[in-house]
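Given as structure tokens, the chain that follows is alone and in the form predicted alone.
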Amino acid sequence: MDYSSLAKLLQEKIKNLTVHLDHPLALYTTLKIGGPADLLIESKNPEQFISIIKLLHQQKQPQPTILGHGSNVLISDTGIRGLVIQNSGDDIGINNSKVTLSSGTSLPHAIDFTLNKNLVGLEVFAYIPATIGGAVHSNIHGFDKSNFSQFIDSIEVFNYHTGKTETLKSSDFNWSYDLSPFQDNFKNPATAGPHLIITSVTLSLKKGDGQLAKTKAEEIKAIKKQTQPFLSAGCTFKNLPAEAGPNQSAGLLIDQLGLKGHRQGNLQISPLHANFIVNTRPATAGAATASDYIKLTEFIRQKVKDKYNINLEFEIKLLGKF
């Protein structure tokens, strides 16, 4: 495929628009691992982000990856095959107690933004460097363990099968921990995956008082600051379900076998919480590797096996060849 000339294409097409040939994805991530996207496209607001994947449609190109602040992903040595767009750009619009943002706004940005307008419930997600996009696609948990999901009215996707936009209502799929509609594992591909795009997404939240939860979020905040290190994909692996009964941290089960601070090259098993591996080195180009960051969540997950005859699974997301 000649990226140079799809490029040049939507440079042409689309106004003010950034995009890179072989371009190294570690700075798009919260880990600062990851080889290149054959073509990165960066989308700085909503109107970009439409108008690329439309483009890109029409243009019969294979669905792009699409980044939001890399938070919850470990990026291949290797990088991306294909097309990526890096989404960003806050756009948020109230009526009433229903709030609806752009995928590529930022949940720190929301939250906020919802509680300076005394809308509340957003403050339990405190601390988590995602977009509302990326929110909604890893149904991501909050401090108090209930998932974005259950805040959530509608979503607006672009169909890459059809080429349509669509609006979904949330309440005619079955969320779970850490799992969406728009994940390739969900039960009913006819119906959803990861075909749709996510654009904008419809929130209902409540009145409340805003000043109270924003102190709520403060708590939270400096509780994590003590505990859950920044140059990470977040948590390693999903805690166990309430079956499990005690031991449902996978954090807790890793911290009992006396593995913090256990290295992998350049990775090390954070001090501060067990279930999140750290890059000790995010400023040299090259110096932590996704293929290390593997070979240590192996050597957990094996230690974990042997121990408590429990497999551990992954919560970040991996992209690109393993």
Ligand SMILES: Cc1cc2nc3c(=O)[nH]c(=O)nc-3n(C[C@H](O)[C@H](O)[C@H](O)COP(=O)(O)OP(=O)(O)OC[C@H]3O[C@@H](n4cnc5c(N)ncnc54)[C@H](O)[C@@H]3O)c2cc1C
The other form holds:
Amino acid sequence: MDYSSLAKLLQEKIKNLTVHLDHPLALYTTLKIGGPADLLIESKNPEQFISIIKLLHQQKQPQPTILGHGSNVLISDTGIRGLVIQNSGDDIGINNSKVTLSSGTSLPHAIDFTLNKNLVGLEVFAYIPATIGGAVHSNIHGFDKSNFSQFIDSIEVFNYHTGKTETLKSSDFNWSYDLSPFQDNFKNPATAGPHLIITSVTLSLKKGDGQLAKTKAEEIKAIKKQTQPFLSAGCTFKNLPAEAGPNQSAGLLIDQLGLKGHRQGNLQISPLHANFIVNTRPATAGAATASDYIKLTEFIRQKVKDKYNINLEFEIKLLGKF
Ligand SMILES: Cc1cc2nc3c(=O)[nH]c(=O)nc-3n(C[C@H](O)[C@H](O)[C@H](O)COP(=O)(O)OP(=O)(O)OC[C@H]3O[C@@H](n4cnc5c(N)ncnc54)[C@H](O)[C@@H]3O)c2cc1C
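Given the form predicted alone above, produce the structure of the same protein in the form predicted together with the named molecule.
Below is the entire complex, every chain and molecule, led by the chain shown above.
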């Protein structure tokens, strides 16, 4: 089936669905870089999200790429072939201290919502512009170095290999810093992998003083605002493991080389934070390119390798062909 017929079918079967053929993805990312998707589907709520995935699976379509808030991705200048679903829509249910959230729920909204109910814990993730699905996929780290996985009880996924919905216990997996069972480099167990699309997540939070936690969240936001620019994909490189000793921060290594402010085309190593690469011309479509981003990261990697003999690993996820 061609993309135009598929778009028609999706709109016939699923109410109020917005779809775009051959559509640029730059505006769906915080970095504002990315070529077109063959077919972009905007999912506005969890019901639409499940219906879209099920229908695509029934139609024997290749697995779609899922975009949350696009805050940790570098999309290729040639875009993404096939189908992309942009997943949004807040849906939160509470049962004592267990909170179930749709994967399209915005993390900042989830933080406000839970703190208003005096359920604490998520405040350490204040300022991170994620969806819940993206937060789980990236196993984000918070201000105090805690990982999102510490709060996860279970995850509901659509298994694109089998076409079935499954509930996974978080404790069955060996999560680690910035690594989740949904990434393709997760080794163990074999049942995990990128064929699992996250549809909802149940978190286990603690009852506590929501007001106090809100104050902490505001303090974190004020600190991060000074150094973490939004026109970026967040930290480009992962920090080093604890065994690396005092030089664990990728940002610090890059900073010590005096690279802050270094430019490649319309991209720049942020003068505020050496592990953030910023788009200096977001309003002009195509002015900053993924290929310049990659050139800049190659330059940084080489400098760090030459000086410290360390191979920096990407924290960002590359989508499309590079
Ligand atoms: C200003 C700024 C500050 C940041 N601060 C931090 C920080 O403190 N700590 C930190 O860890 N990160 C941070 N980040 C990075 C980023 O916000 C997180 O990694 C976030 O979790 C990405 O979520 P997203 O919804 O934007 O996902 P996207 O960037 O849209 O996607 C990320 C990956 O997840 C996959 N994915 C998304 N949703 C699903 C789903 N439902 N099912 C399966 N796969 C899915 C995508 O395919 C992609 O591979 C920051 C980014 C910015 C711009």
